[in-house]
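Just one chain follows, in the form predicted on its own, and it is written as structure tokens.
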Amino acid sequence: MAIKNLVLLDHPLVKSYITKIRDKNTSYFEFRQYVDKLSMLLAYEAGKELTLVPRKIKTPLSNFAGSQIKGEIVLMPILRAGLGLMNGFAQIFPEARISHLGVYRNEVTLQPIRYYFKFPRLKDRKNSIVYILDPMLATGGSMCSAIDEAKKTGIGKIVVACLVAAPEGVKEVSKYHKDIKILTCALDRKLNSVGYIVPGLGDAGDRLFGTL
């Protein structure tokens, strides 16, 4: 599936990873870790993405022209599930300001509906970047109504991080969204009748929180 903005991470730690929480006699508790370790892999893969301006530093033995990150970055979790993805890209971006944002797919329609959403202010919009975390892209309704949202705050780059894709949720977010980069870990068959991306994981925010 070649699309221009699709990133698929190929690393062998991302393969067994994946592997790990696609596993249905994986643990709740073995299910968190590994996706908090695949969310750093996933967070330092996003670093790319991010702008550097120079920085003149002194160390203890001379000057030093370094670098630094410009503008500010925002870790967007699409609740409730992309929590998951926070301890792992917090470690990697530490700085970070966070977003919430609350949005629940619509069992029959399978249509976004929004209900909370909070972003933090920041002294630089267009030069800072904000990173939409959710750990299932299947149909992209959800995404693109996050992208909305992120894009109505005047922030300069978004990124979209998600651990397994469906080929329909990345067309969905690409054709109404061609500017926004998607990364992945996996990027799947298909959405079966209901909307789960097959092979997939099932529910993702049941296995992390334990509520199935």
Given for the second form:
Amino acid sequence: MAIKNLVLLDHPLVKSYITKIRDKNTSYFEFRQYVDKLSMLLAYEAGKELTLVPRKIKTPLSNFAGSQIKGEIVLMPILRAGLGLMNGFAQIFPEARISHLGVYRNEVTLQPIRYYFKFPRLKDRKNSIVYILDPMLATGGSMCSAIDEAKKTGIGKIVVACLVAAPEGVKEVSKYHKDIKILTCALDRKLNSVGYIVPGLGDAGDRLFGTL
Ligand code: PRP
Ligand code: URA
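Other form of same protein, the form predicted together with uracil, not the form predicted on its own:
What follows is the entire complex, opening with the chain shown before.
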């Protein structure tokens, strides 16, 4: 599937950890641990989307013309399952602000229902970036709803980060938001008749939080 704005991570650790979390015999605490590791690998890749500006400093020995990240970084986990990616991203981007977005999909209609949103006050929104975090991109309804909210804030750049994407979800996001890059650890075969990703990993929220 060639979509211009899709980045599929290609790393041995990503492939082996994704296999761990797909395994139905992986317990919820192991699931959380591997999601945490995957989110750090994903965050490292996501860091390539940052813009740098020059920063002059003095080392103990001399002047140095270095760099710093332009603007601010906002992490926007989609509740609930997006919380699983938050700590890994926060480790890689320690100064990031966190914006929680509550969206769940109606289990019958698969339509996204938004129920909570809190976004930080930023000094320079135009030069800042938001990473929208959700392990699963299925129909794409929840992600499109999140992107709509993020765009309303006036933030300069939006990047989607997920663990497992379905082709249907990638197409949906690309159709309505051609300008948005999607980073994913895996691109799966399809959605089943009830909107679950196949082969997928099941319900990410339930597996993360042990609510099966
Ligand atoms: C899951 C997942 C995404 C959404 C993806 O959340 O974490 O947010 O489904 O599906 P979509 O692409 O078809 O919209 P869910 O609605 O199950 O809520 P939860 O995280 O609270 O369990
Ligand atoms: N949400 C999940 O948690 N898993 C899927 O496969 C699809 C949506």
